[in-house]
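One chain follows as structure tokens, the form predicted alone.
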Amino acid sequence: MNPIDQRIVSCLVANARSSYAEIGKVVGLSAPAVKRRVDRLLETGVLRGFTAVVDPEALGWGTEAFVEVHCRGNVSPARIRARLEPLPEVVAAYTVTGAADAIVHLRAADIGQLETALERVRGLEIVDRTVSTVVLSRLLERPPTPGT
């Protein structure tokens, strides 16, 4: 990615609804030239799509936790993913270094639903134990920006 592509991506991260003409004014290119670059960024996987950013609390998913998952034996990341994917409260999962095999981000409507989701995670045949941390407040959340 060259500096112009980085600026285009920055514009889209700031406002994915920006027109090619608006982005072109910022980066010094015509709208068709911006479109060609955006198409190329999509083809190469730099951009994976365009989406609305939704406040989970506004949708009734205001309770969240991060859960360390410790597996029984040697479990592949693909198998961990396959077991977690059907659980709607799992919004993200990561393999990590350290004692845990994975960190899981859960969102739920309330503590009761969170507890039920945790019980389902603990009930998976691959899980030996979990360590949960409930989020009290979000101090900082920002989208990734090019070049950082």
Given for the second form:
2 protein chains.
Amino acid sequence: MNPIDQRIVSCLVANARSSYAEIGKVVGLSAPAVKRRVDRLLETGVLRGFTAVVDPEALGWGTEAFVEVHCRGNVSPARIRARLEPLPEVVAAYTVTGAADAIVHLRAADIGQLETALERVRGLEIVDRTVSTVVLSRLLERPPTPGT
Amino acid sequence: MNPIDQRIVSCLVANARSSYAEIGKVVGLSAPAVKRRVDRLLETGVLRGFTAVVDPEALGWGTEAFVEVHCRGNVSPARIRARLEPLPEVVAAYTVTGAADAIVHLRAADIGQLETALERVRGLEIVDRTVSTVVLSRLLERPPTPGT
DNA sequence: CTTGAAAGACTAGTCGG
DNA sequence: CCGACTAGTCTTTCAAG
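Please move on to the form predicted in complex with a further copy of the same chain, as the form predicted alone is already shown.
Entire complex below, previous chain first.
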């Protein structure tokens, strides 16, 4: 993982469909050299994969919320993960410091579907209570800006 | 935006570097037909682009936090966005319901850098006070699962 | 890492339902 | 309007230097 790898990763974050030759022109390498490095970055797990960025609004997933989850007693992170993973509305989940045990990021089509998802979260046997915060507008959302 | 488009988007979310021919085999279209639909999805904004998914740990961005931002008086979302946008540690930001005006998602190399970023957020003239929640572990993080 | 070559993919143009 | 087909060009990918 040297500076050249970092620049390759930056290129791919900016556009995952750019060709190896294009990346090579930016970083000063030939296309096969770039490919070998990308393959290695995928094998070592630095690059997890390539995905399309979709507009949630356009797909009818315009409503989201952050939910603080407070668990009953002591529950391991692995168990929380196992219970949340089957819910498709769960976009992300984190264990955190503070009063709550976890923060869950939910995304749904509308308020109604969000409520349904929330009820499913609240219905999990490990969950004691939840505190929800509904998102009014997405101000900012950007790729994890690597390398800089 | 019909069921075929949704399946194409699903394919690209799963792997943004798959070829049009591969996608075509899945959805039952020829490669040029798939390309035309992808071009249209890009033009209409349903697809915003293609990006690489990087492991934040591997790049030395292992520490993150969610920060509730409470503003002084009434501040427009646009102004909040304008102040947060220059900070590279800000991965995402949302205006929300509840007591806080916004939730800011920060990502940094370590606790020290996170503290520096937090101080920069707290130093903004629009910010009254903040409530931070540090992430202990990422339980789950997945693409927005379109189409389903 | 680079070069070179063969296989395959991209994409514009054209035609048919 | 949307999809299939074809042909030229570019990309990928392997091997050898």
